[in-house]
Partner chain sequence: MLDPELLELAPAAPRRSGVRRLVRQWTFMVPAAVIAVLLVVSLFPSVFAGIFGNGDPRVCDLYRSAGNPTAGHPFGFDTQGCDVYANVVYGARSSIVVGLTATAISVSIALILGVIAGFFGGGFDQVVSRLTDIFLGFPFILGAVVVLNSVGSRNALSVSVVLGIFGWPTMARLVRGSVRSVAGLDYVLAATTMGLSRLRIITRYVLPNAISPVLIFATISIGVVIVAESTLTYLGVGLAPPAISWGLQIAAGSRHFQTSPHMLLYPSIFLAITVLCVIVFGEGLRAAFDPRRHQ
Amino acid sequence: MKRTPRSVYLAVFLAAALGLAGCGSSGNDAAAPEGSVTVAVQELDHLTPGNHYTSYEVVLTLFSPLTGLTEEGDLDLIQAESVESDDAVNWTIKLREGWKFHNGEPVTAESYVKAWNYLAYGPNAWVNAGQLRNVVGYDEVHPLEGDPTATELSGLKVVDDTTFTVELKGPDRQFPFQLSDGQTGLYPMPEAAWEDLEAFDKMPIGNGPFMMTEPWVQDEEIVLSAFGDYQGPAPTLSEITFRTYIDTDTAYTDALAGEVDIATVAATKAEQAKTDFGERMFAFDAPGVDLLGFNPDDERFADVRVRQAFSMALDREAINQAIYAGSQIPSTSLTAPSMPGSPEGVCGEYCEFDPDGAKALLAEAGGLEGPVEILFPGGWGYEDFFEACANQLRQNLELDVTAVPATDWAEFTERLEQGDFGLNRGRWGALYPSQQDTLHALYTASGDGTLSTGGYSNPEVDSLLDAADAAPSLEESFEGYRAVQERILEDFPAIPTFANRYLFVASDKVKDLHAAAGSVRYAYVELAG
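Any chance you could show this chain by itself in the form predicted alone?
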């Protein structure tokens, strides 16, 4: 995937500093597309944008966000005509006119505000409510303890049919990025949805390029048809079928046989995929990072030098070649290099392979006694990677290190919560392309990914994050997030291992795939012939 020059990011962030104004076309005068694809996806849970965990591919095809990303990683305006603020606290969002839901209802400011208020209200228990946690009034409608004292977010106001305002708890220049594809809880909902939310969950009425024609039935295929009145970029297909699978191996086999046209591939199958699919294997830079966390209750890891030594004992490049066929990106910072301003190299010597230095540093810290287990979820193709990590730590530090798979995700999570591990598999896939998302999620007490880093938090890090979020310019935000990373790395709570590339394979029916933030844009698949 093409990397965006720093000068391009500068233009994007300077625009975001005081607001974003859109001048892109709205409306779809292109001829109706023809052609279809079948896509392999994991099992779905729900189709309501604010209340799902696993249905991203379908939801992102049925709905369109306020902002989006280009293939180069630039911020774009989709449903929004502008997103503006003078102080980064009070934001005004102006919608493009003429957009409709699949049932013909106009998309209005009320479509967003009503959906956001319902999402945020704690008793509704929608799982993506936290995407609104920084809006004024969230603590009143979604308190950590006790009953809500309000039913609507005081920080949301409808101005007119195409304008609404958002007041944040503090200045945040990253807010336009939070309105992009991955934060599906911030999508609009039509009035028809409120008549029967259960029916809406089975057959959502979106504002995106594709629409449903039949309700979803659990464990059956979902067939979507192109929405003829879509006001964004015209889709290239007339129909998309999403077929669910319980494991990636079966989906891969079906892709090889031509039974499905597009399937996700585990990084550990990269070498085989290159052989089986050749140029029809696609790798896209993604905003995800992998790491190894430490048990914070295990006193053997209390000395930061022990944690640093473990990191220096890992030969990331050798693992990348042996396990991932070179498809992933060895980490040199805490964020993916596809993130704007990611400070590559900030991890310094502690992310460089130096077995002699690692052994000396461990000895300096007093050594480590007893066996060490690396806990990871079994059955998902992670075995080879964690065995490689255990082997290197065992050989390079002369320790008794083993990789131990949990039976499933439930056991893995339970053992993490109980402290029944030494090191653990950690990961975060950012929902929007800003360092803010990864750093808040993994390295603050309230972060959604804090289990990966042993519940790490530090008041100094919190203060530095607040300053970086509020930075008035691109350069200052980059400098701010670099300072955050430098401070976290002083504590070294986890080992950065790899930044992600997401891998896909396609049948010979497909000419090309296009992606944003590592995810395929299924509405814009190019067909061969």
Given for the second form:
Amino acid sequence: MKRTPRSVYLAVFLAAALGLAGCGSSGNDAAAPEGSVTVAVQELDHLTPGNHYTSYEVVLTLFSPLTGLTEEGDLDLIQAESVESDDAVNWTIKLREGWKFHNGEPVTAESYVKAWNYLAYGPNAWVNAGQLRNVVGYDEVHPLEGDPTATELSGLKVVDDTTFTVELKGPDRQFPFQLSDGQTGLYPMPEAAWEDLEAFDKMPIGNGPFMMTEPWVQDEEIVLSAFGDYQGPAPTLSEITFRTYIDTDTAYTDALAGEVDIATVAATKAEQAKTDFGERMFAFDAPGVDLLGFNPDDERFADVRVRQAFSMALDREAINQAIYAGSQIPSTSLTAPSMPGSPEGVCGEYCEFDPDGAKALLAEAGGLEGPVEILFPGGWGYEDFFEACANQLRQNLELDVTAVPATDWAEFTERLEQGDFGLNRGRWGALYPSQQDTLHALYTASGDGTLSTGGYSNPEVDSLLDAADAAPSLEESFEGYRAVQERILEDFPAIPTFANRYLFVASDKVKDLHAAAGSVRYAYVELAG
Amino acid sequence: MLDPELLELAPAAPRRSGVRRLVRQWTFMVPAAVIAVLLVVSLFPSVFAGIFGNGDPRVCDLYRSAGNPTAGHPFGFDTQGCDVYANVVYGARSSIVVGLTATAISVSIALILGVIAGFFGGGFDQVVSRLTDIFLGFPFILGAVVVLNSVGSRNALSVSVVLGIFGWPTMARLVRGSVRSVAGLDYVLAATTMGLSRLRIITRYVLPNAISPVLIFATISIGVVIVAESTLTYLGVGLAPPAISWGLQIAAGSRHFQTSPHMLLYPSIFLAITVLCVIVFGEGLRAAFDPRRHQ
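Show the form predicted together with its partner chain, please, the one above being the form predicted alone.
Then the entire complex follows, led off by the chain already shown.
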């Protein structure tokens, strides 16, 4: 629930805009571009891809992932030339030839396998280690308890300079999506890194379009310059400055004043941002979903028709217009529409506004007595949204529904765990663009996001999910996830409310922004004039 | 507040002439009238809210979100599409309830401690005076923020209690001073020699003659408490939704100030007028009853 989805998926759609021929290996024949932007980011913690929580913008600009998404939402290959498997268990990854790290070292299979082994090894305690948990041997190098019995993942094998294989614990057709930008732990690291990991953390040597020229100093700006030998799509800028802000409001004001060229803005400020920035407010489809969960111990919500009635009583479009200035996406499925194969409309009538139908359905289920509280964490600008939800439920179902803020996140989580609530704020932001991540996290017993959905799980959903993950082709896996969603929606454990769009504002220096999965691709900002 | 010429001419007047003087001044009567109206409004909000025909603050239509004033909705709509006028009218009750309750709590504490310190003196006086110093040392708002953050439920009562607990020290000093000056007078000595109980002496002879400065100060402090309640609510540690309060309306309105200023403006104006009236009213009382002003 607290994961920050900031995945930037390198796509090729810029190729057309820039008049380049195709993606990948076309190299850097064109003259080096001129121009620079300053980007407002939140505080950075570390710059090592496998060991950071909050430095997505910088890390994604310094490194290139194996795969990404095209503008149309299809799988794209960046550093990888191919990612293939017959059985969805044993995967062979071939790298593009000729790619180099910023220090001139070639990017090889060894660059990946060594980095992944270090990441997975428990005693190293790198925070993104979990991104490898489905690889065979992970439990030996990273046991939940006790000491590791191995130092390397037995599922990784180097075949030759540009080829390595990965053996997964079980069949997983979504593996190529897991290799995309958001899972920064799966980035390669050069030999030079291992000589001094601390120096690497301050000045990472990546394989991406931009490089660092000076080590990062905490709380100071980071200036990146274009990497001349980059083999992917050529960047449109020569320099990017990342400036950290503790407070997004300050960043917003600085963007208004032209001190900063690109800043994020909360969806609740969309109206203001539209007024202030007009055309230069950008909204990008993001891989996150918002939902309203129910207290599983509250008998009043035990009947599925009650939960469906609550969903039908919400006028998502009106809320979107009034609170988010129309910038978010009313949910019609359990996953964000930007997820490949997301079955839009699968929620059907239960996600459509129908106050009369809702009231009738609630009456059919025997009605509901007493006050209902919607619990949400206070102080994060969510007040308007949850008050709107409470007003809708109160007026359309004629119930005593109120939105109640918890003092902070700690109290919010505590009250969720104690069952001291009626409905609750739920959310999941995925790190990679696959329905798999959202569905596993929110709707299975072992998911990381089940606090949002009242601890929902169902053996039938589990087996349908396993089948979808193991599907022989991507198309068939999408069919499988549709079946999963249909089955979950029969139980209707939570109300899908909105799929996210992330909002950005830009100074008049910027002509256009491009993004994938909700995050700006800073290397490819189009400047005005 | 008082006309200086009038003051010079006036002899050392007994109390009653203070009242007469007050009634003749618009700087006292206008705030008094406004306060009277506000009290009635907070007792019967539905009557006043319904004047324009849309008196329910909880009837909200998102399609009218942030809408401008229309017929029947003189102040327009807030983000949720609720009538701003009805909400402002209902908001008066929270402010006044908290203002009165918190001040009542402060006054009660101040009277008890002030009388103990002023009447018994000695060790009691030392203890109470040092306690007062300690509480005066706390920054009022900071103390309230810290306590409210650790209090589970945040409603009118808990906010009032916290504000009351931090608001008594100055009043306690006032009570102590005036009790001391009364306690040494002959009639108190006489009552003591007649063998009346201390409780009776305090309630019958000391308090009635020592209470007016603190009551006047308390009137002014109602205004201070109303501001403090709004401040705390704005900061997110005072009243919480679904309560209807000016502080909450100001907090919600400030999020959209640049696009829809009316949502911030109306509750702010009402808050400012209320506080101004309470404070001017209290000042008027103080000026009229302050013995030093008549000498």
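Residue numbers count along the first chain shown, from 1. Bear in mind the structure is a predicted one, so any value in this text is a computation, not a measurement. For clarity, a rigid core is taken as the largest C-alpha set superposing within 1.5 Å between two forms.
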Core-aligned, does L144 move its Cα 2 Å or more between the two forms?
no
2 Å or more on the CA of W194 between the two forms, with the rigid core superposed, yes or no?
no
